[in-house]
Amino acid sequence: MRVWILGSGGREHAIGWAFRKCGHDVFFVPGNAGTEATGINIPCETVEEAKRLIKERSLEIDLLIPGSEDYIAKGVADILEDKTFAPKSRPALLEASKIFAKKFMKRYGIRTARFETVESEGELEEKIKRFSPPYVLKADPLAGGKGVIIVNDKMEAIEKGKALMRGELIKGVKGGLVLDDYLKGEELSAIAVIGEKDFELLPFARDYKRAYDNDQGPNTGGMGSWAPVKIAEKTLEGIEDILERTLDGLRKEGLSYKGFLYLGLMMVEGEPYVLEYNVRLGDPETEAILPLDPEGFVEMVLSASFEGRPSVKMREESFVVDVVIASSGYPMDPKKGMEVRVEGDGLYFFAGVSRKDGKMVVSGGRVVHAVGIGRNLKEAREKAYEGASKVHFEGAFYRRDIANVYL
């Protein structure tokens, strides 16, 4: 089967790696310097160019998997619906608009933090009085995992909120925002594989959003993850209820859904609250989940896509830890252009790397994912950090506390 994967990050590399292990022909659009070893890269500069390529070469595609949210929000699934494992652009608003998502949750009784939507700077000054610190502000549009601000000082929250709305805080991101109550608990990532008839959950994972150890520093797209996370039966029932309410709500609004649906959850006294929806696989969760059982993952996607429901569940007989090696200045202003060297063997998924003068160089904030697989979490963690120690480039850094929960 010819599988086209849209995107250039570690998540896309991991998806392609799983399909390649199962004997499929893998094409990355555009891919990166690291995906060259897994499949064939098809050069592409923009989402619109990718859409044009899909139209022109549709007969060469058996399955199309958009990795990142931009492709889905901008309607890739509207072009090649039968072959695309992703929702169309309208249900993709669950991720593309935080305001849409929060109002949707409220309409259908889906547990989430108390919130207010903000459309103007005046509204921000007025509505923030209804909250207490820590203040949580979320950009309405897509922000590449960087659109959440958590601060303790009200004036700082107002200042940063206004800058966010004006497009001065994150390049290319402006507009409304959501004010959320701060929820205290443990984060959990739940991802479902959804066909037209039924869904099945992937193994649960935990990711680490802050840039530095002990959850310090700015929010990022994710600095590492581990899987599988074991949960109580009551918690599982709560997560399944959220998924059923979500899909039922979409149906009531005349919308169908096929693809991955990610729930970013906060566990509060064992009860799951939805922090956010993503309409694709999480990153870096994908890099930790897929190595558990790549064959099972591929079978789930193929059966959900072409038969309407996943026919198997992934095995959870090992543990996987993923450590992200990032570039100095990430997430706001990562340095680029430095040569990347990996000295030794290991399992690596490449992200922010490109090819220049025959060398692999840094081209983004999250550069390489070092992955460890073990019989237990301790062994997996040791292997992941051994792999991370073999990745070298000027300004490289990574968190040292990924998956230290049982140490």
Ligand code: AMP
The other form holds:
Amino acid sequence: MRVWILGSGGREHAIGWAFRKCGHDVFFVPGNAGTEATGINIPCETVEEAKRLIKERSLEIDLLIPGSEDYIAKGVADILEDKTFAPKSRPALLEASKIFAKKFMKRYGIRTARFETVESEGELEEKIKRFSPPYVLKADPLAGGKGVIIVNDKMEAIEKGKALMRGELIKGVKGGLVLDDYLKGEELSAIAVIGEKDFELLPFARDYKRAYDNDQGPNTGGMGSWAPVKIAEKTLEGIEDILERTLDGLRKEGLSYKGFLYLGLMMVEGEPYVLEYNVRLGDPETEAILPLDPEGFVEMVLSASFEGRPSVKMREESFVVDVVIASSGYPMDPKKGMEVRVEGDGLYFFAGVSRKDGKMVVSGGRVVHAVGIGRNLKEAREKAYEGASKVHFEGAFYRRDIANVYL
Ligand code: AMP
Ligand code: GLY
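Having seen the form predicted alone, could you give me the form predicted together with adenosine monophosphate (AMP)?
Full complex below, order starting with the chain above.
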């Protein structure tokens, strides 16, 4: 089967790696300098160009998997619906609009933090009085993982909220926002593979969002992950209930859903609360989940896509740890252009790398994912860190505490 994967990060590399392992022909649009060894890179600069390519070359595509939300929100699945494993643009609002998502959760009794939606600066000043610190403000539109502000001081919350609404805080992001009650607990990523008739969960994963050890520093796209996270039966029931209510709600609104659905959860006393929906696989969760059982993953996606329900579940007999090696300055202003050398022969998924004069160079903040697979978490962790120590470029850094839960 000819599988097209849209995107250029580590998640897309991991998806392509799994399909390639199962004997499929993999095409990355556009991919990166590290995906060249796994499939064929098709150059492409923008989402619009990707959409054009898909239309022009539709006969060469058997299955299309968009990696990042941008493609999905901009309607890639509206082009080749039957062959695309992703929702269309309307249900993609679950991720593309926080206001839509929060109102949707309220309508269908899905547990989430108490909230207020804010459409104007005056409303912000008024409604923030109904909250206490820490204040949580979320930009309504897509913000590439940077749209959540958590601050203790009310004046600062108002100032930052206003700047966010005016588009002065994050480039290209402006408009409404959501005020959320602050939830304290452990985070968990739950991802379902959803066909038109039924769904199945992937193994659970833990993502590390802050840039530095001990959850210090700014929020990032994710600095590492591990899987499978084991959860209590009651928690699992809570997660399945959230998914059923979500799909039921979509159906009631006349929307069908096919593709991945990611729940960013906060576990509060064993009860899952939804922090966010994503309409795609998580990054870096994917890099830790897929190596558990790449064949099972591929089978799940193919059966969900073409038969309407996943026919298997992924095996969870090993552990996987993913350590992200980032470039200095990430996430604010990562340094680029340095040569990347990888000495190890372990498992690596490449992200922010491109090719210049035949050399692999840094072209993004998260550069390489070093992945370790083991019989237990300790072994997986040791292998991941051994892999990370063999990646060299000027200014490379990574967290030392990924998956240290057993220490
Ligand atoms: P989101 O994009 O909504 O998942 O938010 C990004 C991160 O902000 C989450 O992974 C949490 O760490 C944090 N966060 C979001 N909403 C809340 C909340 N209501 N309470 C506490 N932390 C939150
Ligand atoms: N790891 C969080 C995300 O993919 O949004």
